[in-house]
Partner chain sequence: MDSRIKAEVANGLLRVTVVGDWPLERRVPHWKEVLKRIRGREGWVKAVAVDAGEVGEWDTSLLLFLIQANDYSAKRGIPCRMERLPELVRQLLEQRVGDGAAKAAAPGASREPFFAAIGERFLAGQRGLVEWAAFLGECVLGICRMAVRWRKFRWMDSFSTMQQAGAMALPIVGLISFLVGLILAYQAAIQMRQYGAEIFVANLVGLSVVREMGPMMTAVILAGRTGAAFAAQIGNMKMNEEIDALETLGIQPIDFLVLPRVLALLIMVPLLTVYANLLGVLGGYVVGVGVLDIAPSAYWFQSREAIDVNDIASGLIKSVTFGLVIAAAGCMRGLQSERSSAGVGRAATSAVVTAIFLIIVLDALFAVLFEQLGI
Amino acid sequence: MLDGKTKTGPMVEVVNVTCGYGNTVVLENVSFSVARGEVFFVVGRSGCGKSTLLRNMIGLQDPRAGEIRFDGQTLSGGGQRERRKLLRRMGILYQSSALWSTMTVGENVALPLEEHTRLTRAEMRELVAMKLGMVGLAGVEGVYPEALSGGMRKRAALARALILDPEILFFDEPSAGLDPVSARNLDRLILQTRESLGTTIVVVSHDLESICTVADRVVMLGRDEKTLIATGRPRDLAGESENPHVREFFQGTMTQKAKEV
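In the form predicted on its own, what does the structure of this chain look like on its own?
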């Protein structure tokens, strides 16, 4: 995906973004960047605007103000063709997994190939099998989603998100609805994906265990402030943030982790 060239600069830039619905402003003047190959978390308490920001970042909604750039290109600044090209470079794992119940796992995973490529059926089947193998689901192409556990559905959805070899992956509350073991297995899979493919990963989550063990860096959104209130490494924020709400949030993360060691 790098076309033989070493790229520099951030993979994602959120620049003075304001977003909301109708007459309601959810977030104002939010700015941060995500480095290439980074596992980056957007965190905060319920109602702080994490999901709204994600919708803006993946192109489901345009910011009211500001810009969101991918590899230096503005998602909302070009025409539909340029926008489509940018979106093709992304993979998205939705909170609900968003697998079509009337289609087999293999058919679900193949959907982006049918939409964006001209591969033959045989070539599609080969790629689907490869991606399912990467996420530990080899041989389930003919199974329907309802026959899978929650953790397996998440992995199938991840295989679909990876099918076009995206440069950046977005995860919306990936551990939601999972038992602790399945959630930690998914954490390991996120790290393996970054290590094996060099993918930049952005995760929206409230899972304290994931935040502590997976994130390279985080931004925290404030529900009352309606903007970014902290950025950095979770461990640093737990001990060094001047905001008592930020320290409390991340100290809880560290304390929970320490009890499990």
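Computed from a predicted structure; not experimentally measured. Numbering follows the first chain given and starts at 1. Whichever C-alpha set is largest while still superposing within 1.5 Å between the two forms counts as the rigid core. What changes on going to the form predicted together with its partner chain:
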Given for the second form:
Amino acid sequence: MLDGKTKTGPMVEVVNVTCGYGNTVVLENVSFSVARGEVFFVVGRSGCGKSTLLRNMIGLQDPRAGEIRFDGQTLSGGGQRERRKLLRRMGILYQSSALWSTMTVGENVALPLEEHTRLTRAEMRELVAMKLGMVGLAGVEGVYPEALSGGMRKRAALARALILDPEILFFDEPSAGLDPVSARNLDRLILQTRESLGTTIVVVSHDLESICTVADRVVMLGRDEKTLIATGRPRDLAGESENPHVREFFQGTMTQKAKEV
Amino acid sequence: MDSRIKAEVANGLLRVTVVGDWPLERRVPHWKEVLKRIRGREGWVKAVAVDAGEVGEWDTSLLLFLIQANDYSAKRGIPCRMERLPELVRQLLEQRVGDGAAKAAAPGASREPFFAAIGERFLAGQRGLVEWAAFLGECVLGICRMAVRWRKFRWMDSFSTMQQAGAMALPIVGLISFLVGLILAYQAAIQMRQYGAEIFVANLVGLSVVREMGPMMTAVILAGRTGAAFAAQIGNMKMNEEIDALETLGIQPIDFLVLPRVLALLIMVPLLTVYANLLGVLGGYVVGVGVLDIAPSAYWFQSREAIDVNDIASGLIKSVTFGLVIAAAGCMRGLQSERSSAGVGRAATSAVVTAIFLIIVLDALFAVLFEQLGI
Ligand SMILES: Nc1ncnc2c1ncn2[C@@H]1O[C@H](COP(=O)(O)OP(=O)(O)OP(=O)(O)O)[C@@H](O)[C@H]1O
Ligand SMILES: [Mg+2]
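What I would like now is the form predicted together with its partner chain, since the data block earlier showed the form predicted on its own; can you produce it?
Whole complex next, starting from this chain.
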């Protein structure tokens, strides 16, 4: 964790990645890199392959071609042991929260600890309570996920993603299904996590508001182009991209901002 | 004949006027009715005009009719003019004409030739075998991993599955076994009475229950009860990305979900079989003593004479493999399930069908094997 800051080079490198399902190719020749401590957004229209790219990045699918490197290592390159070590450094917040429904919230948050550490029960309980407190869910350890609201589930899942102090966090549509206030709170939580732990954060989203307020850098995927159509800071993309799709996408942002004012 | 359409042919022009209200709840007139009215004169038609100027309340049903008019004239290659359409209808119709063109461009799904279908089936069967082999291989690897890291084994999950699949199944397994014993005894009694050999009902019931019916009925009940539950649970977890969450934590779903369930059934199915055997024999006993007037001690003695330890053991050996098959089929189908509620339903169905099929096949194999070994 701490040595993450002293190391140099990008945290994540995506090199000429092609991915898809069965016979269909969803994305081709995608390349970008994410610097340490960066809040990096992957955006694009619905169905352009954001979730697919994320699944490839976290090792649920192997890219058809190209490589995805974390700190210079690939998930599929080494053996099981290396893979586990690398996975241990990642935290993932799934779109549907993906809390294990047969376990209580406390057990959910504790499972990564059980799997990857040798802490005692009491120490685990302490850590779980702490992380749940951090996301504003103190005292729900004994509750089953089904008894939580969608927003609470998302926060519980965030506590689970944060429990191992990951160096890199992945979010799939964190604000989908949340009310605007909860969505902004989540944005704040994202920034807070980066401030306090120096975590690198990769977010898949089409929430324009989040993109403008939290993103350091954005890549945009094109549905028809099947690859990256823009990279840069959100401000720059909104104003001066030559691609009409990019401008259209970010124009939505600007008008929304204007409405607020 | 619907009074809401009027059709007339003049100078090669088919004029259709629609009037009145067009709600979807009423039967929507079909374009064929127009053709029926102009029967005999259809060949003269060189153009179609539909006039909707006097239409009353309308909804999509009007659109449906206009689309038919459009398609008809497109098929005959004659012009079709729409007159005085409500603005919204005109827009919807234009949109649909655009879609229709796109649909025509897309290749339609053609029916598979007969032999290709057979080939497909054969290949699917082959894939199924490969899947089973891969799954069992994964399980063996999982067992090896667990042998090293046995502390990480989910014992509690295994125990709760044992309770769910075992203890909770006692009433239904007991009832069905008892009734099966009863039925067997009645059937045997009809035959045996002819020879005045009612006492052999005890042999027949005892042996059939312990060697065949006990293990088989228990396995079939558990396939329906527990195998389906496994598939549905795991399929749902897959739909909800819970399996992905396990994998990205470096946990193999095999270790976490499958092995505890397999272990639970490996233990519970033989135990339930013992219980089923007892109740099956009890069913026979009730008929023998209550209906056939066999002395209780005689029935008991005859049963003990008839049933060998080998018989019980052969039933139990089978039941262990049945337990494995039920758990494996349930978990495998769950893990293969598609990410939709229909997919989960199919997974549960398929788990039960697969398990029962394999149970019967295994039972047949065991029958031959035990015969050869003389057990
Ligand atoms: N399991 C699958 N099998 C086959 N094709 C898939 C599968 N999942 C997604 N696709 C296809 O891949 C493409 C990209 O899907 P993906 O879910 O990555 O989109 P997305 O950018 O995340 O969209 P959204 O913003 O709506 O979540 C879509 O065209 C979709 O039809
Ligand atoms: Mg998505």
